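Only one chain is shown below, in structure tokens, and it's the form predicted alone.
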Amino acid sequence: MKNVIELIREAAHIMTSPDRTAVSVKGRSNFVTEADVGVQEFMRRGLQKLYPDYGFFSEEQENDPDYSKPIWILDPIDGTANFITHYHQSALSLALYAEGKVVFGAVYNPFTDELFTAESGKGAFCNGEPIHADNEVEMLDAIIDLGTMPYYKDRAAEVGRFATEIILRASDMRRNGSAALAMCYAAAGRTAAMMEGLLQPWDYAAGMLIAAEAGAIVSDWSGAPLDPKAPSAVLVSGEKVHPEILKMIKEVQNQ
């Protein structure tokens, strides 16, 4: 995937440039910008001229994928509320799913120049290096990212009750802003969890692989694996929280 890599570093570019900051509002707390669509278009384009036979599915278009071929799954700008503020947690996150599962996935910030990759049955790699979970790391102590599930503005308080819990069980909690990016660091061990109530495919398609090739357990908030070619509510944790998170999970959702 060498030259999949060199597009994307191509790509992420566009997200650099000073002139791409233009935004159009797609609902609350949801926005794009001219970048995103940059990238898209450079990305599609890209990949169309690698891989002739493969589909393309991305957020920022009208999509019927057709799952019978391998299938290419992108978030342009992942994050893209961090990218309009300057916040610099924002990532090109892309998939290849084939066969019934995913079989690639990388995710690159290019502000801090990380890149998340792996391959199915290969590893999960940042820049090169191998990266693997916290399988250790005990609820006590445990820093959780809680995704707070901006668009659906009817689960705020679902999302307090979490919060609330995440501080009295663990250690702390983090707030991303880029659920590609959290599930990654989850991966790194950088900390012990993420979640989120509901994400798309293009959101989550290439941080579950990296998550699980770094050792990580990945799920849905019933303990059930992914299915990556719908919306879901995704956990990324280490093997002795994952127990006790599925645990605290069902307890707020029954309060």
Contents of the next structure:
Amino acid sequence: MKNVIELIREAAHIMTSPDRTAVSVKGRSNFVTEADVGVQEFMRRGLQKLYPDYGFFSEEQENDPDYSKPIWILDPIDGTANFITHYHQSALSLALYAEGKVVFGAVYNPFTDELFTAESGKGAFCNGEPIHADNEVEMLDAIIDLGTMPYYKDRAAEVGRFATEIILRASDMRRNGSAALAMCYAAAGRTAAMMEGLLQPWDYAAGMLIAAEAGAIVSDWSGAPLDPKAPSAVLVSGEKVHPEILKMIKEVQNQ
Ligand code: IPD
Ligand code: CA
Ligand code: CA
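Switch from the form predicted alone, shown above, to the form predicted together with D-MYO-inositol-1-phosphate (IPD) and output its structure.
Entire complex below, previous chain first.
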């Protein structure tokens, strides 16, 4: 996948070049910039050249995915709100889905120059160095990243209940603003877990492989495996805290 990694690094120059944050609005708190479309089109053309038979599923286009052949799943910029405000927590997220599973994932933040990668069965890496989830950390000491589902304002009160319980039961809460990076940070043991109540395949397809290959537990909010073909709640965590977080989810949902 060296050629694909090179393509990702090149595409990400679009994110770091000045004047690409011009915004148009898709919905409340939901923005798209020139760079989102620029990265997507650069990747679409590049991947088409390298792998002419593969499909291409991406956030900023109309999609009618055919999963019977290998298909790329792209979020050109995950963390667009961060991108617009120069918060520097934004990443290009690319996965390859083939024969029923994600077989390759890459998440690249050009602002920190951190590239997270995984191929199935081969481990997970940050800039070429192996990464591992923290499978020993206990709930009391856990730092948990809670995604706030900013496009679903009707679920804001639920997010508030989760924030309260995380602060009470764990050590502290984080909110990165890029779900893909939050998954990689849990994969690298920088947090004990990340969770968000509703994500799209392009947000989590790459992160789910990177996290699994780093030894994290990856599931939906009922503990079931993720299906990267469909929107889903997502939980990535170390082994010890996973049952505790599932228990918390059940209790909050029954409040
Ligand atoms: C969003 C980010 C954010 C998460 C949202 C995602 P976008 O993706 O990952 O952290 O809370 O649910 O939709 O819109 O910046 O690509
Ligand atoms: Ca996204
Ligand atoms: Ca996006």
